[in-house]
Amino acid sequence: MANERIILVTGAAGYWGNRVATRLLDQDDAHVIGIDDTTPQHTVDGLDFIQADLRNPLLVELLQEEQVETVIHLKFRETLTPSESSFEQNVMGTAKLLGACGEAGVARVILKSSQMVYGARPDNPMFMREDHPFNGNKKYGYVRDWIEIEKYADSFHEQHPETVMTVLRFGNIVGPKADTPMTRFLREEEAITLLGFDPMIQIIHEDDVVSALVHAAADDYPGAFNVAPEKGMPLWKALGLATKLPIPILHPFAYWSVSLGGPRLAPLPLDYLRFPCMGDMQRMRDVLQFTPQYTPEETVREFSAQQRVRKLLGKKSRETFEQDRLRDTIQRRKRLRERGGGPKRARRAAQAE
């Protein structure tokens, strides 16, 4: 095909790359290359899968022998408390294939990461930009290498500015099938909150992360971009929405516990539940002119009501969960429409979910 758009997908039996993936296969210029060290659990039509570690010297001549134009890196372990294996996959199989991407001459590298490289702090803006230093809490294994990924990717820019480096930090991303800190915070029977503590957040849906990381392949969108709707909300109404019970609990206490216990005792880093972590959207809106479809009280019921019907499933459940769900498409569709974008980008959007 003329014109055919190479795009290499690392983590593509995992959940992101696979639904990336997927969704970049729906493109008639894309040819999608998936890698990793293990085999997809899901069979995605029509990608070309090849099984191999990131740290295989013999990956630069993959990308040379491909002609990879696009990199998007999804491969990444999540992990509670640090170590030295989810260091070496995710940090040094990173730095392994910046490298790789360098000496092969890849156009275009796409990484995941998360505002919470930002750190929730008392002094924090309400908004922060993309050059607002690090301060994430590093007790945390995936905010240490969130850090650790994005440091390398800003030493790769100065070694090949010729590479277009795109970094999407996203804010906390929830959905009814994806595992991420949020995710497993609001699925807690009962939430511990911080007396006296009420901090705004933002919420994004994991469509939405997957279609901001397809919009990021199709042209060049240089530097780092905060990804999530631009309204915030408290984390009480969040919790309202999830029809969790907030536990309050006096801080001095609940930092006590886990410095005991580790991390494990708390999803999400007790600072994030007690000071903000807001991205400011201007980039995002701006250059990467992307715009998250679903509002954070849509994301919230939406994966409060999956989470009812997979309890209860009964016919009732599933009746007013898909009106909900139906409504929400309206209004989603209703404001794609206001901002210009037509029946077919509308269609476009409701066939994504």
Contents of the next structure:
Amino acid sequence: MANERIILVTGAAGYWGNRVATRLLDQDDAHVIGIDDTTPQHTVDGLDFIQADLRNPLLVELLQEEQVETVIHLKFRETLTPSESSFEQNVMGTAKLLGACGEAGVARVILKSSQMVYGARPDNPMFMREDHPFNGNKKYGYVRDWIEIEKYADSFHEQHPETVMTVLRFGNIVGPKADTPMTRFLREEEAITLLGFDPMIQIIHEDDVVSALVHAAADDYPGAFNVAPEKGMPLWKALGLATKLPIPILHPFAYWSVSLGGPRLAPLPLDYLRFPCMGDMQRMRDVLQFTPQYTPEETVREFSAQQRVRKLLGKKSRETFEQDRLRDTIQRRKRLRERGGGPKRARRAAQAE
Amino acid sequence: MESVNELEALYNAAATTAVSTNGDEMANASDDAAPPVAKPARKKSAAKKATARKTKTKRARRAPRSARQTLHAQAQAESVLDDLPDVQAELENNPELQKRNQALGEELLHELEMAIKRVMRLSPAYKTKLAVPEGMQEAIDANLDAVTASAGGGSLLKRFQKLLPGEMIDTDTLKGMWTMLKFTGEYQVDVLKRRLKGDYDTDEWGMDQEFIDAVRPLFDFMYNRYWRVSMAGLENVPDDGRALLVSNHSGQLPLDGAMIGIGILQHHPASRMMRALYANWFPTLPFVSDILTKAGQVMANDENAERLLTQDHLVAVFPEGYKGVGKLYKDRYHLARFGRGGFVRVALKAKAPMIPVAVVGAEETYISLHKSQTLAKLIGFPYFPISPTFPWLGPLGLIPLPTKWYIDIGEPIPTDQYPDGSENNLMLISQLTDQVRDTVQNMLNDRLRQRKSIFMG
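What about the form predicted together with its partner chain, after the form predicted alone?
Everything in the complex follows now, all chains and molecules, and the chain you saw is the first one.
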């Protein structure tokens, strides 16, 4: 147990913390400490769980005592409207955690962020590189919190160049279990869209998100990375694959009603339904050396199949969806085999399956 | 009248199956309906009349198979549109017309009888065509061949010219039109249903080939018929690899880009897809942003242009921007400033040759007399032209004038001889910008010197 890696996962009681901790524990050489301020609903076998708040000043001592090598920061509360409590928890929590990491000399810090920080604007390049400024709309709670967290990460990197700082900016995360802005948008009965606008969006599967986080923890990958499948799809195509009938609304009216009723009316900021906000995946391919396994089509199909099964449609349609899912899985595994020298973690995960 | 009975059976079979779209059912139905059923006389005469009318326009000189197909199509039309009572009544009240119809009908019946016998002898396993657009298309194609082969285009045209207005609106024409419309509609609905299920594909920039195929006929019409574009210098566009087309911009609406693209698609041997870069005001407009993206056009900025060029696309830029497209009529063919030379920077970085393009004729499609600053500011447009027709005539004022267009493509200006990092050399950039601008201006002047008339060329 001499060369055991000690990894601390924040937000271990949440969905992402749970998933990432489980995957890390599958690796033989990892000792995983989970930390969260609430007790987990689903316990993970072998997880060393500690109940604590990230803003606790004694966190430095904990990191030093446990000789934590890698920190994966997944504690994030997604709120639509900017609120003081979520800002306190998300941004101040991250700031305190980063401070503690610098003090304790943690080797690696991995942050989970979103490509939404770039903001959806008409003059955006179609594929934004990681050095694009953060123009996200700060009227939305989680977009604002992500931007603030990224700013803290930037200044932390300047102050502690010896700590490897990895920021993974994911595209729109969709999956049967995850709860993200995009799944909330696709789960609604009526999908509110803007009349005459059909931007391209990038969709990544929840399993690929977990894989990317675990992959980033395995080695030093300094810097920020956009993570999503390279090819996007039009928003209306995603709605079609999710069998949602889009309800187009004239955009001035939509903006007006959202400003009246608060952002709660639309799970996704309207800008993201109007202009493209996509990332350039060159750094993900060349530096991070990570390839998402799911194509966006497969992801949305699986999501919508699960939605329909949940609604207890007839047996026959369920079988069709099962067939679709198996076909996608076969295709995905075939692609993985053809790639051969793909990422180590992904191959191991495929073997484990 | 044994042949008539046989025909009747055939007719009934076709009529009953026209509504179903299943081929197997159709075959069964024709077997079932083989014994002739006694029909009221009126129905028989109506069928005869209907077939007789058909012969009038197309004459009974056609291949046996196509005759049967025509009958089949006829039967479909019959089932779709049961009756148009006014015209029928008129037919019955006019004895002379009836007489003529009867004679023609008998002539056709004879022909059909022969045809059916021949078909049955040749292929006993012959099955009727499916009642789907593809089947219709085939039937029409076969008939057209038969008509042109025997009668020739010239006499067909004469025959059409001889048609009386009254004959143009007879039952069969209307039924035929209705059938075609119905099938087109059904086909479109099928496509729409499929697209609503998300079963279509785009490239990474959002280009949708199905959408392009759907709107292309309109642009082909504008290119070939309306503006009668003549394109010169296509040999300067490479068959593959990156290249940057640099064109003047004019005509209030950015239609010149579409015409260059259509011209290259139509006439270039490699039929390349051109990706034009559009200004950042368009993505804020509903439908415009959607249509431009689906048509393969891309927002103009350095990152996009560079990525497109490194992917070896054919990219078109209009460095004049709004200043060029919103030009006043008195300033026509005077090139505005070529931006800040961003296109040269991108071309140098991607080492792509710059190909100058001069469009003549687009300037006169709209006659902009004045640019209203207040109105433009009010509705958020970059410019608001006031022409003799716009905005006074409303949407009618948007109809462009049918000028004659010339698109000249000049010789490529290579950029690969400059060393790496030349994209930061401001001197070189401004020098190349001026060179391209002068080339385009000279090409415009050359063409204008030769042009005698705005509308006739």
